[in-house]
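So this first bit is one chain, no partners, the form predicted alone, shown in structure tokens.
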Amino acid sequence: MIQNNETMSVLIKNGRIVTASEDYIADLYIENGKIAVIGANLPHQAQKTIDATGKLVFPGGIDPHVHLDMPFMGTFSSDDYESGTRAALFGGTTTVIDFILQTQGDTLHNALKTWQQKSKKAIGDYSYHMAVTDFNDEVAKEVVDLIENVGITSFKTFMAYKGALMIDDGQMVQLMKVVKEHGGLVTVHATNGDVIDSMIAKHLSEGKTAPLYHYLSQPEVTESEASARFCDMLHYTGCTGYIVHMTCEGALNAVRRAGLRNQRVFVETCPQYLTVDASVYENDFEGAKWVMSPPIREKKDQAALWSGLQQGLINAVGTDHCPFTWEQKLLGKDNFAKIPNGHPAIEHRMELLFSEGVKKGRISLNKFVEVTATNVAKIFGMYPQKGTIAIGSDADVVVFDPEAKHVISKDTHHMNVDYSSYEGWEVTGKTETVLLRGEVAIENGKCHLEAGNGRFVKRGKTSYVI
């Protein structure tokens, strides 16, 4: 076992460190948690030297969209803040922000209550966003004090999920002009609700119940049109808002059109909307590892969000890391509406953008970081505490293999879950070393830190420029 010891001193040395915007072969020398020097040929001493030797080195991903320990449709998603953590820590990520659930008609401080001791168990370092489901008086003066007490800055809502998480638009229009006035920032599963449950209500009454139903429950236009409506939302009340887990080239449309009146939108994808199609429902019930809200799309909606990706359009690339085992899936197998939504991503972000996206030429190596660390620590509040490699921010730090082989499987990953959705895919580029606030976290294909190591990053307000 490793103590926490913040006194250790790292020295990374000869490794290419590239950050959202530099590309440079240096040392890092790392003390007390931070990043102390930066420099080529470093004379310092330190009690443990790592040679990055062709190696990339980068800062810690944030993933912006986790739901770790989450009671969903009955059950809990397989993942706590332990294994959830620690799987993040094996593919890159240092730092992941999850959704606390309020209850309706409960407050937000007794959900926070909630979440606080499950995360006393978390490896990797971690924040909350609030998700509001029941917004009143007394609820927004919470928000308040969440933003300027408690550092969650962030307010998740849903247009869908009627009965157990949605907002209607007037709760919706009253919670953004409260977190606006006090710099805060409303994030938005984007889906029209009504629409959706209507066309479930429809397919299952046909005895329609394959999984490839939910994804014909869910069409595009049940999305471009909840972006759009956001956005106006957004717009009225001059809110900051981010749009998560965006999948389909209406959605991003929507956000294009809010350009043009000089609004600015941020906007989340995922891995498994960038990589798959829809054609993964047509497997009869094997399609339910795919089951997810919004759904896998089409081959052109992967080239809007790479294209949104490039353009700067899309800022962030989360997981949406929702996973279940799969006897929970099976709690759906004569009824899709019953499956509980959500896959397992958390340990194969880094690693699958970067041999999708880099290796293969659709964006840069600083895209990469600027997607999966800096944009997140920017526009959630923990930039540059978090998010980069420079004198004085943790010393969150990846030390990664670009041309390294492996295949992705159940029997390697570390998510306590028993399938892999990408079972079989080769990615090229490993994660081999990961240090946590100078701490060795990853090395030699082992978690060197232990339950209890996480802390909770208290957020301050966006620093992203608008």
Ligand code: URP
Contents of the next structure:
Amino acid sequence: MIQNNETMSVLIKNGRIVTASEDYIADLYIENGKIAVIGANLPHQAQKTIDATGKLVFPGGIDPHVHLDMPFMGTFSSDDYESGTRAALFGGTTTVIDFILQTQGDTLHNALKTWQQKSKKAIGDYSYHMAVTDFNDEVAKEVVDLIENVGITSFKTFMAYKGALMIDDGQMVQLMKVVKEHGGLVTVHATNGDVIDSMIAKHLSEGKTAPLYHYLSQPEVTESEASARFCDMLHYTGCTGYIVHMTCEGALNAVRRAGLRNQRVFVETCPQYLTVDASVYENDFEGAKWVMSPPIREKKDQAALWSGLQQGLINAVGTDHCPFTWEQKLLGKDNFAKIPNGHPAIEHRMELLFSEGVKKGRISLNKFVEVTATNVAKIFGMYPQKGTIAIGSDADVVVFDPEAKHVISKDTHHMNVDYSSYEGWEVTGKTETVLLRGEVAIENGKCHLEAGNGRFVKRGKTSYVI
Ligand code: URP
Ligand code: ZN
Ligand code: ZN
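Please give the corresponding structure for the form predicted together with this ligand, as opposed to the form predicted alone shown earlier.
What follows is the whole complex; the chain from before opens it.
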């Protein structure tokens, strides 16, 4: 029986503790849900002791980009807060930031209420970005209230999905001005929606309906142009910005160019863009598994993204977890534009990045921790409560076996989806034990926490220094 974390004490012995800047062997003593003591050969007696000899011990991951139970393209993403945060915990992610979607014509606060209801059954911790899909003077006041009083300090914008989520550039600039004045952050899905819509219409008019045409409707220029435009609007308003799910060299170069005029724009990419290339769309309707926006790109883009991580231009790795069952994907059987966009990934972010990044020598262990936890906490105003191993931080801790090999499969994953995009992939490195605020969340392949355990993380203003 797991005890309440107000009383539970845990001693993690002899692990290799890795943070964004350090790497050493020590013990961790955890009390009242917090990291209380760090040191070699600690004498403390705890109610539970974990032997972490030969294992890595790093901060619980924070996924900055998930869509749980989200209404989208005529259906809902198939993981809700319970199944989604459980699967995240199995993969070593203890906190997720989900997106609240404003309904166009309605208020941000009404949308907030809907998401607060959905998130009551969270198992892991969570926070929200607020997606502003319809900006006006009344919404501006709500933005201020969310930053100052609610602890939602990041505002998502879409430069695509016209008619549902997209705002125009005028709204974008006005939103940026308000957000800047109050110390928040504007995040963006940066693709040129008008160009994409015209290409979709053209392909469909020519009878081109397969998933391949999803890819061909969103060429690199649609993302690089929108990323550059977003950077220009940030430059004009002085607002701080964050580009979500960056996929390609052209978009990264837009950020590089912004750097030439002393701008800093935060960037996120996702494991799928680092590891998979567009050949997945050649396989007829199987390609629907990879129908997401922006689409999977070319090998040269993978190389650019890895170098973006190495150069510190890409600050975070999220999943853009937006799962749909195969039946839902079949909604677009005869028309790629009706395939719900997104794929299941929340469970595999840490293990994929460790296996493809650290094990293959592309990023260091410290960089791995930085982009999966520490930078996310800093950028989104929850550091040092979350995102590091330090005295006083929440005891969100992963004990990770760096040598264990395993194979990803729909038969063993915990996401509410009947396929895995990564079916059969062998990865090296496995999440073994996970603590959430000092409670044992994952151990021996089981989740020990229940729905309702997750807590909302009230975020502070963005810290610009990372
Ligand atoms: O295909 C995607 N990415 N689906 C989720 C919505 C979004 O654009 O992030
Ligand atoms: Zn997006
Ligand atoms: Zn997304």
